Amino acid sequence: MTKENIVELHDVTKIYRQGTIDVPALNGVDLCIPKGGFAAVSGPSGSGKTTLFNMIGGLDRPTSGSVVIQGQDLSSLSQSALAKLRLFKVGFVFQAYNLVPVLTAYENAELVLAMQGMPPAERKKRVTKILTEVGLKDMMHRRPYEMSGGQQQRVAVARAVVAHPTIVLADEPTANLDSKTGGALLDMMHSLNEHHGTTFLLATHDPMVMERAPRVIHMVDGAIATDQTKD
């Protein structure tokens, strides 16, 4: 583990038993994220972006090699202590939001800040800034199914950023969202990224998340096929 990089994948290799056959979701991918750092992950559906995110977030674990966070090889850690590590360090954006159907969209935003112990009035002045960026500042007290999808995935964005985790894993947070509104999402990312220090990874197959993106690694058949930083 070098200093500069919060994450490191070395040889990992993740193979899902199908019935009797054996399917390679990822094959011996070596993957450093350098702290600070913006990163675009595409390929096509199948080509592993999930099942790399997975393996980042700590949700599941290689069937070999090892995945290192600021210096924790997570192969050595518990089920409790890699909640832990899920709930200070990493932010996550589902493509199917996830977010919880009986809070409103404050609560939702809210609800990692309080499982980390947060006093009220820091949580409150948190929830209501980020919720107020990403324009949902007149719709903080609405429920999920009062929203269209793309404020559930504004939602999301919110929630997965409020806590200023040390990474933020994406998987096409621009999905359902249109461009002015996609784009708006991504300069709040980046402003994010600038001065919070906070290092965002985004699966994508949005042409505006890649352009914009300082890097991009695409993807093939569970494999880095390139892995390109921009000038």
Second form
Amino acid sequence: MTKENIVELHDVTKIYRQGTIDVPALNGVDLCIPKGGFAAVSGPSGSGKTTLFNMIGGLDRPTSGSVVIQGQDLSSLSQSALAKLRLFKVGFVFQAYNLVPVLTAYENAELVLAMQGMPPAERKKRVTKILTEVGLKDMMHRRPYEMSGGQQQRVAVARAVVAHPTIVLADEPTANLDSKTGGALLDMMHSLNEHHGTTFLLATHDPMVMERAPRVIHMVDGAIATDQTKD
Amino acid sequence: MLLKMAFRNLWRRKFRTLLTALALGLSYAMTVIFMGLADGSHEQMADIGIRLKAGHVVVQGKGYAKKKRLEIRVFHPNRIDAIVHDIDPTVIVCHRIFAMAALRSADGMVRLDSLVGIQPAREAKISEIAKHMVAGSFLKPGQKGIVIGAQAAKRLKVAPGDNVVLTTSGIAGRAQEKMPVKGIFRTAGQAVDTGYAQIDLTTAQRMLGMDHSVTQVALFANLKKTRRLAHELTKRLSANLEILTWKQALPMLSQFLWLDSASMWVMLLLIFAIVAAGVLNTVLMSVMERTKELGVLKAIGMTPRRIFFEVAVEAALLGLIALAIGLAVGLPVNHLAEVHGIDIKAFTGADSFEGAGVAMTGKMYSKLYLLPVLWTSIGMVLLTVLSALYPGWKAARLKPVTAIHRT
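Right, and the form predicted together with the partner chain of this protein, after the form predicted alone?
Whole complex next, starting from this chain.
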């Protein structure tokens, strides 16, 4: 039985204009990500990985082509509607963690749920559960500057998955971590993928991530060069 | 959550936040102090003006306010007494005649802009002149004599007991009488101390040919009762009479006080405009510093409206902190000025503060009302929020895709 595609890109092109020069960042990308998938997007710097993520995450609009998330074409959505889509359907994990520095680990994870309008009691249950799962039960009330890089990235993952999004987009999540911490983070993502069915798409240079991802999409010059699914 | 974030964001830059809040707060403290002093001193001046030249409400012949002619008079002032007593028995009613006159002595001559015929017994309860006697005594009922200002006495070179010749022009023509100086007053108002004198009402009525009529029935209650009293009298008195509140009866003084208030508000508004620019700068810097963070918030789903609101809440909090500082400094200082007063000399550099022919000496006392404090408090917090509109708009328009990649 084929799985439902939750992300579909059809002939997506993105051209940035720098002065009088057009710089193509994506060249007719077609891509489908099934529900519950776990894929790594690799490629050299400038190959279009981040641009691809920006398109899928509704942070940017394609020059041509369409991006569809769970049957919803993003090109027709307003900025507010895109923000709402990101709030309910997309989780982001950034290379530099990008936690809100004035909030504790607990509050960072809670923020998304609060913005969704979830009642405090339900939020407490969900946040405590996810922070326990990512191994930060005892650090819930620490601010980002009181935590290591690996711990901060775990909080970022908790923030990305706490609202049960359709897809989690992780841009170079292990780039700032040592191999041991990076490996532990990957274990955690795989576990969330297996146990909660969360879909993960990871942009990476990290061979370990590529090795452990069941599907690896390789990009070169804004196009998908190879798309391999491991047995 | 938004409130928590806003408060912590402000606290991130403690020094900058406190400095801005302090500037804003001290400006507000100054507003509170100036409001109190302005209202207090204006009430003092209005009170002096009312006691000297009018009442809280005055009843005059219709058209007297414009023409100031003796023919336009109140023929039956005692009837008004009865009506006023029926409305409010606590109101003090004084019958007066105002006329122009000249005083001569062997050594000089003084022109009187206001020769006032008064009922000494009633007038003593409210008189500004009685309070400021520096030689001799205030008039007694039925007593022939005149009370003059210190400047007039100096020019005429007279003292209590000396005679002066009073010349005036009444309904029946010119009248002249020799009159003993009974007392000398000093109010510090140049115009009053020179050109204002009082004689007994019956003497004035006789000299001016007024029979039992007067030019003014002055009613003394308090500022709060003024409008209601005037309204009640308008309903009950004849259409041949004009009923004026003190502001209508003393338009020059009223305009002077209004102008004084207006100039104070213009000055305070200018100060606040400068401070608002400081707030704008602080909030804008805070937004610019957090471009990446705001980009991340947008990326994870915060709507532009919510981002704008977040910035506005931060500014409102800053305003509230400033308000607390302003009230903490302004109210105690104001209380001191209300209880102990401020020496006018220390404040203005002169012995008196004079405007529209009314002079205030000694100390000015602050009088702070709740309503202006409430409105200006709301205004100040609103001003800080207004100052945050541009930074908020800028933050709301950030493109997350570029903002999150800022370093």
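Positions refer to the first chain, counted from 1. The term rigid core refers to the most C-alpha atoms you can superpose between the two forms while keeping them within 1.5 Å. All values reported here derive from a predicted model rather than from experimental measurement.
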Item to complete: Taking the rigid core as the superposition reference, indicate whether the CA of Glu194 shifts 2 angstroms or more between these two forms.
Response: yes
